[in-house]
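Shown next as C-alpha cells: one chain only, the form predicted on its own.
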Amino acid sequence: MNVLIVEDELRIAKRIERMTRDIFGSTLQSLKHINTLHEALRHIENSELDLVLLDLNLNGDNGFDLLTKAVSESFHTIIISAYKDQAITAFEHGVLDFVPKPFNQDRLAQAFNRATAKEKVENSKIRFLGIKKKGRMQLVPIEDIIYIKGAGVYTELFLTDGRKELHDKSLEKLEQLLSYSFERIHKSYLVKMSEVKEINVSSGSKYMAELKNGERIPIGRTKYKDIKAKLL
C-alpha cells in the first residue's frame, strides 16, 4: 500500500502517520507526508499511489482544489477534516470516506478497511466522476452515465449523449464508489439498472442485457439470477 498524507498541521500528520503504520503493518510499502497543496499536486502527478489522506484546509489553500484532481486518478481518496459541513460535497465528488476530526485509530482503520476490503460505499452520494480532458479536469454527472466498461487498469464511461470518456480508476474502484443503482452484471461491465430494458437469452445460453438505447451488454452466468430478480 502506497499512501500519501496531505496535512498542514505537523502534530496531526504525525498522528495519522503513526496510526497508518500500525493499521497497515507490513503491507505498507511507502508513506509520505506533504503539507502544501502545490507540492501534493506535483507528487500525485509523478507517483504511483493507492490511497491519499487529504485535509481540506492546507495553510489557507482549499483542499477541494486538490480533491477535484485526486478523484480523477486511479487511487482512492479519504478526507480527514474538521469541516464536517463539507462531507456531503466531498462524497458527491467521489471520496471513499470522510473521517471527521477529532478521530481515533478505530475510525481510521474503518476507513482503511473500505479501501482494502473493497467495500461498497454505503448510501453513496456521489454525483460526479472527475475525468482528465486535455490537461484540465472535467466533472461528469453520474446521471449522464449509462454503463461503464473495464479497459485494463482504466475504465470507459458510456454517456447518454453517445460520448465515451476514459477514467483512470479501475472497474473495481468505481464499483465501490457508485450507488446501488449500478450493478456489476459482468466482469467487464457496470450498468445503471434503470437503463436496462430487458434480458435476452440467445443460443448457447448466453445472457444479454438490452439497454433502452438499443445496446446489448453481456451478463455473466453467475450474475444472471440476481440481475433478473432485480428487474422483476
Second form
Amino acid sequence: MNVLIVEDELRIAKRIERMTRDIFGSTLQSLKHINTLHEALRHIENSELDLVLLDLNLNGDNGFDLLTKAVSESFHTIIISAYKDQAITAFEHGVLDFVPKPFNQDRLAQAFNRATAKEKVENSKIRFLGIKKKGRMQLVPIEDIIYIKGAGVYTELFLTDGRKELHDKSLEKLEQLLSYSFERIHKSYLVKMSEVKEINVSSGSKYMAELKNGERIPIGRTKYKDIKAKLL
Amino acid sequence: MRHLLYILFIFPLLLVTSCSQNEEPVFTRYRTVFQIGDQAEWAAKDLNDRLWGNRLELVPDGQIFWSRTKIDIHKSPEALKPYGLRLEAYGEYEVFWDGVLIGKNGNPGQEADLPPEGELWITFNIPTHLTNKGEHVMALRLSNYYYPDHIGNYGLRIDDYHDLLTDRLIQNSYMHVFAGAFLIASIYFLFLFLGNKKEYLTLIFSISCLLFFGLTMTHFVRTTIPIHYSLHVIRLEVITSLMFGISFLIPLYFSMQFPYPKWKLFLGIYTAVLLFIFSIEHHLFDLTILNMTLILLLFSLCIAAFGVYKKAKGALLVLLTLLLCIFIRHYVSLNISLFTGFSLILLNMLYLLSLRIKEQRLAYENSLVQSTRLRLELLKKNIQPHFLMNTLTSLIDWIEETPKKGVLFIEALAKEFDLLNQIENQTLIPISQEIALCRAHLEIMEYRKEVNYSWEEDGIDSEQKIPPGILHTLLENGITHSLPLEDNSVKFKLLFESNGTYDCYTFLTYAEIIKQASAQRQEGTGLKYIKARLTESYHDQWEITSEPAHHGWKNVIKIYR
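To complete the pair, please output the form predicted together with the partner chain; the form predicted on its own was given just before.
To see the whole picture, the full complex is given below, headed by that same chain.
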C-alpha cells in the first residue's frame, strides 16, 4: 500500500499517520504526509499511489480542486473532513468513503477495508467519473456511460453519444464504485444493467448481452446465471 | 399612499376650477374721470363731466377730489334682493349713486386730523330703486392723504349684495382650511427635524410650508380683518417677501434632493438673479412676484430635468408637476395659479420626503439585520465545523496521548469561548479584550498545529475600542494562509499609532505565505466580515489594506476621526 495523507493540521495528520500504520501493518509500503494543496497536486503527478486520504479544507483553499484531480487517477480517494455537508458532493465525484471528523481508528479501519477487501461500495450517489482530457479535468456524468471495458491498467468508457474515453482507474476499482447500477458481466466488461436489452445464446454456447443501442457484449460463463437472474 | 397623493393633487386643481367659474357680470363699467375740488352737485347723475380729466397725477395734503364712473346695469335686481357695490380704492371717501349718498368709508378731507378709518375693500348696499336696468353714475368724494400720487384705478364689482358678502367668506374658509393644512405640515416636519437635526430637507420643507401658510393668510386676511388703505403696501411687502423666501427655498430643496454638479454655485447665481428681480421695480409687486415665479419654475425645471436624466427617484413627477404649473399659469389668473402651483410643488416636496423617509427606514431595518448577521457570524466563528471538528479531533488525540496536555487544551478552549461570550453582543470592545481573544486562539492553534505561535504588541492604548473579532479574523487568516518558518515558528505583531487625523492598527504576520492563497485572500469572507464591522461602527471613515510583505503579510486598518 502506498498511502498519501493530505492534511494541514499537524496533530490530525499525525493521528491519521499513526492509525494508518496500525491498520495496514506490514502491508504498508510507503506513507507520506503533505500539508499544502499545491505540493499534493505535484506529488500525485509523480508518484505511484494506492490510496489518498484527503482533507477538503487546506489552508483556506478548497480541496475540491484536488478532489476532481484525485478521482480521475488510478487510486482510490477517502475524504477525511470536518464538513459533513460536503459528503454528498464528494460521493458524487466518486470517492470511496467520507470519514467525518472527529474520527477514531475503527472508523478509519472501516474505510480502509473498503479499499483493501475490494468490497463493493453501496454508493448510489456517484454521479461523475473524472477523466483527464488534454491536461484538463473533465467530469463525465454516470448516466452517459453505457459500459466500461478493461484495457490493461486503464479502462475505456463507452458513452451514449458514441464517444470513447480513457479512465485511469482499473476495472476492479470502478466496479467497486459503480456496483449500484453496473454489473461485471465479463472479466473485461462492466455494463450498466439498465442498458441491457436481452441475452442471446450464440453457437458454441457463447452468451452475449445485447444492448439497447444494438451492441453485443460477451458474458462470462461463470457470470451468466447471476446476470440472467438480475435481468429478470 | 398613491391614492392619497392623487387626491391631494386633485384638490388644488378643483380649487382652480371653482375659483375661475365667473358668471356673466350684471354691469358694464365705463371710464372713470376725476376733478380736484369739492362741490356737492358733482354727485348728480346728469352732470356734464366731459371736461374732467382721465387721471390725476398728484393730489397733495389730503385735498378733496371727486371721481365719476358711468355704469350700465344690464338687469334689474330681483325683488328684495338688492345689488351691492364692492370697491377697492385708495383713500377715504363717500359714495354717491345717481346723486344719492349710499355709503361712507372714512372721513374724506379730514384724514390729516383724524386717525385712519375705513377699509380698502368695502361693500355697500345700493337701494333697489336705484338699480333699474339702464345707465347710472357712481360718484366718489375722496381724499388720499397717505398715497397722494396713487390715485384712480379702483376695483369695482356689482352683484347680489348677499352673494358679494358670502362668496368671499366661503372662499376664505376654504383657503383657511388649506392654509391650516400647510401649517400643520410645517409644525410636524419641524418636529421631525428637531428629532433628527441632520435632515435639512425636512427643515426646508417645514419652512416652505410655513411661508406658504403665511402667504395664504396674508393674501386672504383682507376678508376678515379691515385693512386701511395706508397699510396696504405693508401687506404687499409681506406677500412679496414671503414669495421671495419660497422662491429661494424650493430650488434649494430640489437641489439637495437631486444634486447636480456645482449645485451650490448654480444656486448662488440663481439667488443673485432672484435678489435682482426682487430689488428692481420693487414697487410693482405683481410684476416682481410674476418674475420671481417664472425664474423659480425655470430653474426648478432644469434641476428636475437633470434629475430625470440621472434617473433620480421622483424627478419625473416633479418635472411633470412643474410643467403642469406652467400650463395652469397660462389659463388662470396670477393669484390662483400661484396658490395652485405652490401647493402642487409643496405636495411634490412632501412626496419626495416620504420617499426619503421610506428609504431611511429600509436602510435602518437593513442595518439591524446586518448587525444581527455580524453578531451571528462572530458567534459562528467557534462553532463552524472547520474550527470545531478539527479542534475536537486534535483534542481527542491529545487526550489519548497525554491527558494532562489535553486538559490544558480544554482550558484554552474554554477561555476562548468565554471571551467570545463576553463580546458577542457588542459593536465595540476594548482592544485589550480583543488581544486576549487572539492570544487564547493562538494557544488553541498551537495544540492543533504544533507550531510555535508568538504574539507581540507595541504602542497599544488599552483605552481604545475596536469592533469585536476583527483582529481575531486577521489572526485566523494569518494562521490559515501561512506555513511556519524554518524554526517552526509563526509570529504575529500588532502595532498601534495615533495622530490627529486617524488611529492606525498594523497587523504583521512573520511566516512563509502560501502563494496561491494570496489572490483569494483579497476578498475572503473574513475580510468581508472586517469591512462590515468597520462600516457598522465608523461608516466610511476607515480604510483597510492587506498585502504581502517581505516578512510575510501586512494588514493596516486606519480609522479616521
